[in-house]
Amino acid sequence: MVKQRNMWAIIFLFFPLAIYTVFVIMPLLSSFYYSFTDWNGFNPNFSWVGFDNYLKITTDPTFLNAIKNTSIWMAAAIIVPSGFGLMIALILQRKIWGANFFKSLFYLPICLSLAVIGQVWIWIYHPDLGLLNLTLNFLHLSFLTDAWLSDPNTALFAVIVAWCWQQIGLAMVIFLSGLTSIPQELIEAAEIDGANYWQSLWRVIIPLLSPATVVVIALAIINSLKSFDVVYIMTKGGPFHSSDTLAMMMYNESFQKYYIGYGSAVSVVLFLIAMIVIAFYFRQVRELEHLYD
């Protein structure tokens, strides 16, 4: 019986594992291999350069800048979408008029691809015709107007805002589902004990939302490490690398400069960072599992 079950398990696992091996494991291993070479992605003649690419990483200002920008992105990803998402979820969870309509409205950006969102925000930020500058001019705040995406001081934040705009909807949905799973009796019990809204929010609701919070933050970190498409569409990492993220830099090195070897080294570093994050994530999840026991 057990033997038969094992056989079926092997049969069912074979195809997904084969696909996973071909499309994930093998490219991953080849990335590791190429990171020790000076391959340009095209010429069949290339040589083994040992740890040269990794040594270059440690002194490359472009890489350090990309690390800095990715960290800013990650911090914003953890704070902004979860903060606003929680706030909106708490408001819309009450039985107020039009709650379902607003839920759909806030969720809508998630249905758009990041390429579309990038294009929409390029228009919002347009220096002459953009909604943002036109609004500022209308409010007699024209001293605040800027060429948002071409000013190195604002480009990164301008892209992050566009990205967060989409992510808020995702955080909201996860928090909403988390909120419905909180037993109403616990909140009522807190009220009977004399807790006001803020006290029950801080002492009951937020602690019980921690599984949802872990998911929201995990997704935020994953998505910030992946941040490529919206950057590619809006600024391509510019101006002057001011909005370069690790993923964008990896692409530029590999497919703009044709330094596939160096680009692979950057991707390996990105992989290691993801691995560290994943280790923390698994630990957190294990600690939270008791909530569902």
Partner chain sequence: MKKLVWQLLTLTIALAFVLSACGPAATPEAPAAPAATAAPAQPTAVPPTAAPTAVPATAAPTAVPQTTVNITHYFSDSLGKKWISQLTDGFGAANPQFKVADNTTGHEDFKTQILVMLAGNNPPDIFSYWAGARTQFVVDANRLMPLDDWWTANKMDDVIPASLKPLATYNGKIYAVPMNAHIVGFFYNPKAMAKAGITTMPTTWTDFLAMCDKLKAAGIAPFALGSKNQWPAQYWFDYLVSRTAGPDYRTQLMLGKAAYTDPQVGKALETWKMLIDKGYFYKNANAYDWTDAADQVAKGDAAMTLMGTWITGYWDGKGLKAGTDYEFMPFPSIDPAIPMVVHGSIDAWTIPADTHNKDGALALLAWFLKPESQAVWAKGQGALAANKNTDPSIYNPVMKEAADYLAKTNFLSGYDLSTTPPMAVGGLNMFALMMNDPSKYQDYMKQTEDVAKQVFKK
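For comparison with the form predicted in complex with its partner chain, kindly provide the form predicted alone.
Below: the lone chain, stripped of partners and molecules.
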């Protein structure tokens, strides 16, 4: 009976594992291999260049700029969605009127693809007809208007705002789930001891939200590292590489300039950064497992 069950388990796992191997594992290994070559994507006669691609990225201004922009994006991903998501979750958790409606409203953007989000925010940022500049003009703040996506000083932050707007809903849902798991007796005990709402928030609620916070931050960092579509739709990394990220640079080097070897080296660096974040996430989850008991 046990052998028969194991046989069926192998049969059912075979096809998903085969598909995963073909579409994930093999391309991943290919990227590692091509990162040590000068392949252009077409010529079958390419050379093995060893670590030359990796040495090149350490001095490439475009790569260093992409690292800087990705770091800024990661910092914003940690602060903005987490902060606003927690604030909204705390408000909606207090059973205000229309709470379910507002939960749906704030969660709606996460149901849309980032390509759609990009198109929406392109309209919002339009220099002449965009909602943002029209609102500033209506408030007699015309001096603050700008061509947000065409200005190298604002393009990156404009794209980050669009991305964060979508991610807030995901953070809100995770924090709401964490809030429902907090025993109400602990909060009531703190109130009996004389703690006001803010003291209960900082000394009881937020510490007990640590598991949810770890999940929110880890997902935000991972999603920020692989953000490509919203950048491609809104700016394509421009103007003048001002909104370039590692994912966008990898695409440009591989499929615009046809430096597959160099683009693969950038993708390997991006993969290693993501693995470090994932390893940190699992380590924190293991340390916080006792909070779920």
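Whichever C-alpha set is largest while still superposing within 1.5 Å between the two forms counts as the rigid core. Residue numbers count along the first chain shown, from 1. Just so it is clear, the model here is predicted, and its values are computed rather than measured.
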inquiry  = If the core is used for the superposition, what shift in Å does the C-alpha of Phe14 show between these two forms?
reply    = 3.3
